[in-house]
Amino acid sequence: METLEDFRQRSRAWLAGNMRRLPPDAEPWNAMRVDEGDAERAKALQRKLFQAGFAGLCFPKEYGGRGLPRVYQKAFTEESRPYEMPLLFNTPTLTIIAPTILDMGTEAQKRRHLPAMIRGDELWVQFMSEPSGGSDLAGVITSARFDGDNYLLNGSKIWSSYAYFSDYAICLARTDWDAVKHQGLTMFIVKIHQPGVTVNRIRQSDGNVEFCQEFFDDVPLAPEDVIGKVNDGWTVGQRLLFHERSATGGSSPYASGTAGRRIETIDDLVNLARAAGRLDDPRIRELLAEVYVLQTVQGQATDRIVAGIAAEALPATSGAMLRLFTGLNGLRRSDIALEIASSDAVAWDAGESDGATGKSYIFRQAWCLGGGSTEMQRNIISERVLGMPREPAADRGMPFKDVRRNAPGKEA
């Protein structure tokens, strides 16, 4: 195996000769402002990485990866920081869905889809949340009924990022209404652009249309597109949530390049303070020091928890601690950014700014929602890490068809 230092030097040289170097004043990549053109650009960049042997570094060789330890991916990500990267592939395609298929999929599913993701041919999305479900993932009412040949998918999913230009989705549906709530669920692979699937974009108050709602009308799903076992989708879903916590907590070994919302690092906030002419303000310097400390703690906590899980000294659910810290850290950074920018964050002249700081502040609560809310992470930590008693649930042990819910589902 190539030494880590040789790999780093080779990566540095290849990036300098083949990838576009971003200008020093380039804004951080904004996951909330992507469109079909960005998707095609990301696919082209991902293919470029793949052809050079720098894609899927930690995925097994038999599925299109390089089979390298995570330190190689970390080194490549560090070297790639100044360059344009296909960050759109990170979440959820490579950091959440690909490892879930790697862990829970059939051999045929792995060989069909993992190489396609790694080489930049397929972008994926999660069909998990539902209009009536809130944070209750097990309360799925989207159904998949077996008709003798295929499963017919009916219902609706919502808050699916980039579904309008993604190729495939991983979808949790109810296949047995007589089973209890957390059973009778099955995870499917769904091709998005096919008859019976309608994708509507959701326009937010700032004009962003990243999120989508999907409607399914007798969409045929082949039995070979079941991930895991029929009626055992909750097991697959739990594994997916493990990878989602790793991705949103910054500990996934499959992320390539660095990404985040507009205000991400101490460097971004220092530049913001400099642009506002407040870099010498004692209060601002105090806030910047706080961000530096939080950023340092997050990095060290990530290393410690990842190592603990790998050594089985900590349960896999310990990733919830990283997800919780990341959410609260992002929330605090948005608050600090607003204080640094002051009035410039809420009002500006045309052409002077695009309101990035103000929009980040309005959106800040998403830091505590995406990848599982902070309240859910606290429950996971208390019950599955610390071993505290579970919260009472009125529907525990009850057939799901008898559970009271917000809206009726199509059950047959």
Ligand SMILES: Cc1cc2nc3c(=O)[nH]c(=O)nc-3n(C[C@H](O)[C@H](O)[C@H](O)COP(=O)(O)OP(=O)(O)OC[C@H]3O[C@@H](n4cnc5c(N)ncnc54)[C@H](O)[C@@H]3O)c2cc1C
The other form holds:
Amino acid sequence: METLEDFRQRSRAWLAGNMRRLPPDAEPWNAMRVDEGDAERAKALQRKLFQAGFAGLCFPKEYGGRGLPRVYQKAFTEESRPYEMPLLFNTPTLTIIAPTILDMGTEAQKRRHLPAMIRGDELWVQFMSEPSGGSDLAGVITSARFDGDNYLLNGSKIWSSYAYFSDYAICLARTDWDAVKHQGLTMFIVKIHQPGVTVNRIRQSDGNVEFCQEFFDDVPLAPEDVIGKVNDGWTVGQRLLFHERSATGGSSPYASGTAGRRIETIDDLVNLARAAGRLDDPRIRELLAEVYVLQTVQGQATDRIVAGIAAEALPATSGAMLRLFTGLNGLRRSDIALEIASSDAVAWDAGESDGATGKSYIFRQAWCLGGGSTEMQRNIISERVLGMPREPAADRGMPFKDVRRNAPGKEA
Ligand SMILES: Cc1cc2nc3c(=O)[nH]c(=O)nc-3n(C[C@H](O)[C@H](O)[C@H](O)COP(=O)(O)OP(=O)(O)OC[C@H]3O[C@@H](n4cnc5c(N)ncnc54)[C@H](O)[C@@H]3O)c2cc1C
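Would you mind giving the form predicted in complex with the ligand, to go alongside the form predicted alone above?
Below: every chain and molecule of the assembly, starting with the one above.
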């Protein structure tokens, strides 16, 4: 195998010769402000990485990857930081959905979809949350009824990032209403753009429209599109949540390039303070030091928890600690950015700024919701890392059709 140092040198040279170097004043990439044009661009860039052998570094070779250890991906990501990268492919396509299919999918699903994701042909989205609530994932009421040939999907999903321009979704639906809550669920692959699927975009408080709500009207799903076993979708969902916590906690080996918002890293905030003429203000310097500490602690906590899980010294659910830290860290950095930018964050002259700091602040609560809320991470840490008693649940042991809820599913 090529040494890590040789790989790093080769990556550096290839990136310099083939990818667009971002100008120092380039707008930070914002996962929440993307459109169809960005999707096409990301597909083109992902194809370029694939053709050069720099895509899917940690995925097995038989499914289109390179089969390399995670340190190689880390080195490539470090080298790629100054360049435009297909960041849209990271989450959920490559960091959450591809590893879930790798762990739980059939051989045919892996061969069909993993190479297509890695070479930039397929963008995926998650159909998990429902209007009745996202935290109680096992309580989904979107249903899939078997008609003898296919499953017919009915119901609604919401808060699906990028669904309107994505190709496929991984979707949790209820297939057995007589079983107890966690045992009547099945995970499906759903082609998004087909008759019976209506995708509506949702305008958010910060003006973005990347979130979607979908409505399903007798959408046929083939039995070959079941991931894992029928009525065992919760096991698949658990695996998906594990990968989601790794992705949102910053420890996924499958992320290529710096994922998530690049705003509010220490470099961004130093630049913000400089632009505001406040770099010498002692209070601002104190805040910048805090961001530096948070960023350093996050990096070290990631290394420690990833190593602990790999060595089985920590349970796999420990990723919840990183997810919690990332959420709280994101909030704090948004607050600090607002304090540094001061009045510039709320009012600006046309052409002078795009108000990124203010808009990011409005969106800050998302840090504590996307990928599972911080409260739910605290529950996981207490119950499944520290072994404390489980919170009471009125629906435990009861057939799901008898569980009280506000809006019964179409087939309940
Ligand atoms: C940026 C972003 C991207 C997202 N992308 C997707 C996506 O692509 N696909 C998708 O399916 N979903 C997505 N979501 C939705 C996300 O998964 C949900 O917002 C999240 O799971 C919480 O669900 P909810 O919003 O319905 O809140 P609810 O579940 O209604 O919870 C409301 C509040 O109650 C708290 N709460 C609920 N239950 C408990 C409990 N048992 N103990 C303590 N507190 C509790 C929650 O922490 C929260 O503060 C995204 C969300 C965001 C912000």
